[in-house]
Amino acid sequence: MLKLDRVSKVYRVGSFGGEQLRAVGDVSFEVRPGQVVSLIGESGSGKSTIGKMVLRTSRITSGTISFDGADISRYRRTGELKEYYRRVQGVFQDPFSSYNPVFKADRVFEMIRTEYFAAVPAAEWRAKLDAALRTVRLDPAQVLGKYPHQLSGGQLQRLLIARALLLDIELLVADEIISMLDASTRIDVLNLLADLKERGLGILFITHDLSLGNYVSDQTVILRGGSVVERGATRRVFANPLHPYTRRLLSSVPQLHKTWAEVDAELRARDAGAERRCAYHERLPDGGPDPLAAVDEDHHVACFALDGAPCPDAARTPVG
């Protein structure tokens, strides 16, 4: 369905745009129907930039993003983009920013109706709207006709998901959609995403929270500095993290039975004694669509050198 092939994004910065900033570099992965793929990384790792490129709100610099085999960067005509957005939609971190506070929340549905369902009779539209709301576990009588400030963040987020479902979408880009919600509401939204996945919806789940990615995703893509350092089936990546950055991320997940000081001391001791040799430099493919080394079935890892630095082990015999 969705395929990214060595996608990069470079911004021009500095005086008169004389310098370049690479936000994303050579990123490759796929999202298939009925599959949740988590993009995981710290702030500034390029997660949201990738989401924006998939949604066509930011242009790619190089590489290709294809949807059902068609290069979406080539879409120029209004009809092509309209059809793309009928099939691909996004929901973002702050639900309140998607609503105009002077209008009732259901105005987002009227905009969809005007653009895509203008010929649908009122009774049929109301039935379709009610069905979409009930799919996301909302009672139409409790949410329609309300202003955004009268609804919770969880309700507003589910309204946006319902808006996307009205279009019978095939891919949802979910960018940090639960980071601003309380714990109980987070579980509701995560379970909703799991239900939508079972119905065949592909989901690109963008998050900085590894525990959430582990809970909801089939595939995991670990990003650092705009590049993929590890990618594969979630169960393999979490059970056997191979890249030092992935290991550190997993080790940094809060543990209820340890204090922060204890965890930090363990990390420092492990890093001090670890042999930071790269086992994968010699296995990296020479060109082609995938810049990572295949180390197991559905598990790929980057060279330990990061941010464009030369691999310190390039001249050594690879271990493992």
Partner chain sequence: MSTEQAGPPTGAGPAPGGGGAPPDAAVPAGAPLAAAAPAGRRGGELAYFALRNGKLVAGLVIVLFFLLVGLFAPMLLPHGPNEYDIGPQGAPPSAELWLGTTRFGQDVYAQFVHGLRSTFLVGLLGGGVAFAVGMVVGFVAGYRGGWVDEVLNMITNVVLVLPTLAVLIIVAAYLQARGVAVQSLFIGLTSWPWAARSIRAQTFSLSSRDFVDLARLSGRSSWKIIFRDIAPNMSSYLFMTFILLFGGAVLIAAGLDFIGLGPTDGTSLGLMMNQAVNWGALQLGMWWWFVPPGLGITAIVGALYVMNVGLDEVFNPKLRET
Contents of the next structure:
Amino acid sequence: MLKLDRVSKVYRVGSFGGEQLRAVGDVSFEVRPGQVVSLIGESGSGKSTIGKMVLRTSRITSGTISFDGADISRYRRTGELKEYYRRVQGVFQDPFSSYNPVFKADRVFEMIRTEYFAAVPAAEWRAKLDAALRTVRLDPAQVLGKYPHQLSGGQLQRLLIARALLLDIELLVADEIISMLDASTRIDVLNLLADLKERGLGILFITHDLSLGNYVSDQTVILRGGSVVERGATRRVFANPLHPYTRRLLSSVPQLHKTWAEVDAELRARDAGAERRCAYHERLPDGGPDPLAAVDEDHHVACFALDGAPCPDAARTPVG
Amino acid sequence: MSTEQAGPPTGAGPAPGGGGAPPDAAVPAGAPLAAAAPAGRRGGELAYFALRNGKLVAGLVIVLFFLLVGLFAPMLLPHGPNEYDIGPQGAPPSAELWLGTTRFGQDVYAQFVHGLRSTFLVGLLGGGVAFAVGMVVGFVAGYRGGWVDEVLNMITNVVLVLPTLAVLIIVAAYLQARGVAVQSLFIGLTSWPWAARSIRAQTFSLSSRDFVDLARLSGRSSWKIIFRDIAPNMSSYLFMTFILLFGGAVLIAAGLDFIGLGPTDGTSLGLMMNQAVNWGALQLGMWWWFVPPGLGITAIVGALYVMNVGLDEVFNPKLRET
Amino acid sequence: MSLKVRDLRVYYRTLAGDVKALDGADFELADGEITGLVGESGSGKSTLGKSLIKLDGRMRYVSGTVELDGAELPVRDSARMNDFRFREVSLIPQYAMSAMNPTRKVGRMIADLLESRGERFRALRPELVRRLELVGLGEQVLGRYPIELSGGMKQRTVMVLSTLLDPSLLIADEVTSALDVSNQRAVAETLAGFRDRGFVKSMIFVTHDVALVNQIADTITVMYAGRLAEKGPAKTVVNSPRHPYTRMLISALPEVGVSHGERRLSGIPGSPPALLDPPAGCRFRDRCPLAFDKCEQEPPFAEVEPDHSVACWKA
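Right, the form predicted alone is done; let's see the coordinates for the form predicted together with the partner chain.
Okay, now the whole complex, with that chain kicking things off.
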């Protein structure tokens, strides 16, 4: 459905755009219908930029993003883009910043109505809206006609998901939609995403929180400095992290029932005896055109070279 | 990303144990206030603070007073502002002629109230033109960004460094008859750049907010987004910009009038001062000729600026405390 | 006991009346204890942290006493608190990274701050350098401008500075929430190290992240709607919580080390009461599956076993 093929984004900075800043480099992955793909990375990893590029609020520099085979950067006229937005929608991190503070919260629905459903009679629209709100488990009477500050963060995020559901969306880009919610309500929003997935929606779940990614997603993409370091089935990536960066992330995440020291010891014990080898070059001794190597079924890893250090196993520098 | 992330005042340092603690995460800034305002009472809340703001109320009273005088007083006069021999020449204020007469026996009071009229007209027209141009340029540059922004920015900077006075003198020399409207247009077309710049900056920061992205994702056109989604968020700011442009236009007009580039027909407060000085009112001690127009301009512009400070306090909750 | 708080109440003034953000806190901290103060937004955890050091303009002291190392802390009197701030009680603010004056070199800024507190920079400088080195920063940091330091470096500098005078109590207010996971771990472990080295006697680590605080804290204090719900040893609170709120909160947390498969976690239905006019009795009552008639009276925050207190009739 959604396919990113070696997508890069370069910002021109400095006077006269003389310097270049690579925010995203050579990122490829796919989101299929009924699949949650989590894009995990720390700040500066380029995860949100990827979300924006998929939503066409930011341009790509090279590579292609295609939706059902059509290159989305080709959409020129507003009409084409509007049709794209009928099928692909986004929800963002900060529920309070997603609403125009001077208007009531349900204005986000009105915008959809005036732009897409201008001809629909009021009663029919109301029924459609009620259905969407029920899907996200909100009581219309409680949330309509209120200002954003009168609603909780969880309610606001669910309203935005309901907004997306008013259209016939096939893909939802969820950019850190949980991170500003309280622990007792965030799980409900996560479960809601899982429900949508069961209805056949594809979801691109962007987060910095590995535990959320682990809970909700089928596929995991780990990003670092704009590049994918590891990608694969969530089960495999979390059970058997191969890239040193993935391991570092996993060992830093605080766990409820294990201390950091215990996690460190576990990782050390697993590595005991085994020499540290680059899984990428083990698979592709001479490197390859793709920045990732398949190390297992549905599990890909990048070269271990971190922070520009040369990879110990590299016979020659990887292409790309 | 919260825009409310108010850093502590510079100079305070990290002050562990001191002040400088940023807004509480648990109690977002303004949350108690927001919680206090039932169903959409933002307007009511603003009115509450507006009516209790001494600066705003005082400024408004002064401006309204002069506006009403300028609007109605001329209607009550039996003679025009420039008619001669209304009274004895150079007479000081008296019961019949409240502000005395000029050296030609013109009624200073009549000139003053008519002058007020043209002062408000210049402020409204000149400020209005500058405001309109500044808004369009600022919005488009801030929202579009990229090369559009660069081109508009260049034009803005060119107009900003244009020696306005020299241009006006040249233009004035070519035009035989100058009315208040023409003068306003000149002022408007030369004083918009700073407004454009500040509106551009505001638009730029608002454009990166999520709700603007969301409006884009709703398939809205750029103009709709600018005027329906972005502009309402800066309404207070736009209002204040207009007030400042209004005051600026009044001041510029007074300056132009004073150096003899004012309207060739009618009168204005600046023109009154120009004549007073030309005909030796200062040397002759005819204070009633130049003091009223001077005071009028000072009071109106001063009141506008005080209003602006008051409005700032009303719109910006951070300044309300105290 | 290094810290004793009795019935502390601090409200926020608003147009509509007082928001009862902190409505009666009773707890103690032992020497060397790190307690993780957890709660959701609006639970009053930050208000509690701040009220022990500085009431801001909107906060109003209502009642209560605070005792630090046997001496009363004059929390209601900002002027008298000045003698205690930084020396006895210190705070690392949430946005420590942006709390630096960009136009001054770090060393100069620290010197000014110390002088303004009546301390001599020269005398303290060797210790400052020693501690900067301890957190992996060199002396050269003092000659840099804040803009030249990364977020993590600034955070560490502020941590060192806040604890330079060996305060008895350190309040860390959401210091990790804006950081990436790897930095979170470093900061949390550094703070625990400060306690181990005796730079601070006890610490209140305010956060919304139970899993994080569980890594370094000895005890966990849970707040709900302006009141303490539960305080006990970290292991006990995480593994066998007694307050229904704590229980539901902890079971709602997804974890990295667990494969959740098809099993769904569930959140806590409902939302916390408005603190402008909170209902009488237990404030969790409306969301609590165990609520019964008696919950209309306020449950006392009472010890259920040694060092483990819970405010629930069913505990």
